[in-house]
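This document opens with one chain alone, in structure tokens, the form predicted on its own.
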Amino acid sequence: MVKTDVVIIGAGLLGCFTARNLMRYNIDVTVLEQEGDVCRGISRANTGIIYPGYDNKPGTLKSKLCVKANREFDRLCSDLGVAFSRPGSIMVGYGPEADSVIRKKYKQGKENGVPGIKLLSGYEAEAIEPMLAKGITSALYSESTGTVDPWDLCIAAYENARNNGAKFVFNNAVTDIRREEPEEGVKTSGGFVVSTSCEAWNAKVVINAAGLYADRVREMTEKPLARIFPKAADYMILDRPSPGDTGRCVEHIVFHETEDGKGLTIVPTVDGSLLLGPTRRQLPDDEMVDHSFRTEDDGIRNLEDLCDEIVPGLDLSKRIRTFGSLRPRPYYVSMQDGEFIRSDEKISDVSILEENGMLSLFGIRTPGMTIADELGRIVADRAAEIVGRTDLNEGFDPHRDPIIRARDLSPEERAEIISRDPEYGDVICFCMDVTKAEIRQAIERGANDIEAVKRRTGAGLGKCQGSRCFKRINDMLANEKCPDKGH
């Protein structure tokens, strides 16, 4: 059995940022993840939006964290070497019901202290985004809305936590958690034994950041209180503009407010592509979580119809891929006739459930990525307090050096880096301009399959979706695993 101070279950955004913040203390941290890499659960699939904070009810923890996190996001991404942009957002309405929602969000934003928001007329909105369908009746502009690559952010938090001493154990699904009895006369928790199919860890604190499985993990030690009922969504990606194109057609993040909620969302991503979505699909309450993150034909057709309606001039022939997501919806449950019955009461605010040494991040929804670092800091501070290790780690380094991407360099910079590392001159993924040097570094940093390389470098995310580069990447991975067969 391995002894550690804190076990974190789950290596998504919340798990990785909690681990990173725990490393600010002199504390031993182990992160257990059932998949083979970070960011392979719900963190992997979302719009990548850094929200300004007008969507959240004033006075809630969610609203306070969102506004603070948005303000600090430039610094966070600078520390972690992550690409981040603030194109700003515009929420558009077509009709009185949508106008009412927009006015409400403007009022909430003002109460929450969101900077740079203003109401626009339909004429003003159409002047800002001329590709949008005519007939806008009102709009809400926010200058601070941003966008980031969720994979890049999660991987950066993971690498920084690991570089500061956090231990990550992959391919280890938690199968059991057992509470240990406290020593006689001691009022605090006696700790936990956390078991996987491979090993067991003895920890003073368990942080449950298991995403869609947070309810099941919690119920390994506690009686059921709430359950997560996933909701599915579909997304579409349009290719980056070709040389000579005037632009992406849409320059701001666009939220389309319908009379029954948000319709189409359009995101100009940090890599130059255009993201469309999400749809909103109900799943049966008893349907198991599907790790394929599949899309549905009806969902994609719905996206296409929304695009024709809201951005009629958008060229959907530039579609290069689609993907699906699962989003947690936590509801309180009760037991009736031996079965769990979902109540009408859902958990809307950020929920940190503390139960005698176990801290559960329960059903953290939008804006979960925005607040991941701020929420991780709160949980880390509390865990350190419980463990009794609040002395600061003077050696903690918040900075992480990213892989230098050839496509971001000027011709002069590219020539200079090739002179130092010739593999920067060997392009493997021509669609995304990814070189052998970048793929080599990704493998050196822990990427052990095609998916992991793709997320660290962008190789395979372009127009051909890896058909021309995956073989060479596979060869590099094989040579790393079996170096005696290399050339």
Ligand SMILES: Cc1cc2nc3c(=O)[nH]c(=O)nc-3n(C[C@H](O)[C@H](O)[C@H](O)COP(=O)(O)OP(=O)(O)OC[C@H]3O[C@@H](n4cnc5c(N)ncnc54)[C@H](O)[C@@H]3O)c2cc1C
The other form holds:
Amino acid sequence: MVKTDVVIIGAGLLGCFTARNLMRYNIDVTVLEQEGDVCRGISRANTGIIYPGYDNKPGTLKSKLCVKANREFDRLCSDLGVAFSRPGSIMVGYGPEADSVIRKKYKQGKENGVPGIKLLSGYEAEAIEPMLAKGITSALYSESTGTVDPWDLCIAAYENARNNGAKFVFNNAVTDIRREEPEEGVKTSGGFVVSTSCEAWNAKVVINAAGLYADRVREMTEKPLARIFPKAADYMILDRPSPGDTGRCVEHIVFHETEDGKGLTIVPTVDGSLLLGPTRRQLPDDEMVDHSFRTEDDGIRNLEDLCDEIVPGLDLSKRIRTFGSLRPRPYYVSMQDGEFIRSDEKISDVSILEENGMLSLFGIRTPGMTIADELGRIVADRAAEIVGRTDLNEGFDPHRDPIIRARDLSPEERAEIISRDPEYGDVICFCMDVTKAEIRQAIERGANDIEAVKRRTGAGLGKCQGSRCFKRINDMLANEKCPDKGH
Ligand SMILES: Cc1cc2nc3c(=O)[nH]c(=O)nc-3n(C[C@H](O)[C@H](O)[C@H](O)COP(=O)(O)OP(=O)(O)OC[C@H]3O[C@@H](n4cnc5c(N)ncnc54)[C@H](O)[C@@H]3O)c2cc1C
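Pass me the form predicted in complex with the named molecule as well; I've looked at the form predicted on its own already.
What follows is the entire complex, opening with the chain shown before.
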């Protein structure tokens, strides 16, 4: 049995940021992940928005964390070497119901202390975003709304936590958690034995950051309280503008507000593409076990219809990819005849359930990515208290160097880097302009399959979706695994 202070279950955004924050203390941390890499759960497919904080009810933990996190995001991304932009956002309404939601959000934003928000008339909104359908009746502008690539952020948090000493164990699904009896006279939890099919860990604290499966993981030691009933979402990505194109159709992040929350969101992403979505697609309750990230034709058609309605001039033939996602909606449940009965009551604020040494992050939804570092810090501070080691790790380094991307360099900088590392002159992915040097570094940092290389470099994410570069990347991966074979 391996001894560790804290086991974190799940290496999504919340698990990785909690691990990173725990490394501020002198604590031994092990992260157990069932998949072969980080960011393969909910975190892999989201809208990439760093929210300003006007959507959340004043006074809630969610609203406080969101406003604070947004303010801190430039520093966080600069520490972690993550590309971050603040195009600002415009929430547009077409009609009285949407107008009243917009006014409510403006009021909430003011109460929450969100900087740089203002109400606009329809004419003002149309002047700012002329490609949007005419007839806007009101809009809410926010200058602090930003966007990041969720993979980039999650991988950066993981690498930084790992560089500071956190251990990550992949391909290990936690199958059992057993509480150890506390020693006589000791009031605190006796710790846990956390098992996977390969190994067992003895930990003082367990942090359950298992995303869609947080309910099942919690029930390994506790009675059922709430269950996660996912709702599906569909997205579409349009290619980056080609040279000569006039622009990306919108300059700001656009939220199309509707009474039922089923409007369109448009995000000009940090890599230059355009993200459209998410839809809201109901899943039957019995699909809650089959957590798949597929899209459905109905969902994509719904997205196309929304685009036609809200941005009629948008060229959907530039679509390069669609993908699905799952929203983890947590409802309280009761048991009847061995079956879970879902109540109408949803857990809507950020909830950290603390149960005798186990901290569960239960059904954290939007803006979970925005607040991942802030929330991770709260959970880490509490775990350090329970472990009883709150002395700070003087050696903690919050910085992480990113892989330098050839496509971000000027011609002069590119020539200079090629002179130092000739593999920067060998382009492997032509659509996204990714070189052999970047792919090599991704593999050196632990990427061990195509998907992991793609997420770390962007190779294969362009128009041809990898048909021209995956063969060479596979050869590099194979060569890394069996260098003697000389692939
Ligand atoms: C459609 C959608 C759009 C969103 N858009 C935004 C946005 O624009 N901005 C924003 O701020 N937030 C957004 N969010 C919210 C944000 O993406 C989530 O809050 C966040 O990704 C949740 O991360 P997580 O670490 O809790 O979960 P996950 O990423 O799912 O991580 C949990 C991990 O636990 C692992 N795991 C599960 N069970 C086990 C087990 N038994 N053993 C070992 N490992 C296990 C899983 O494999 C997974 O890797 C969005 C969410 C959705 C669904």
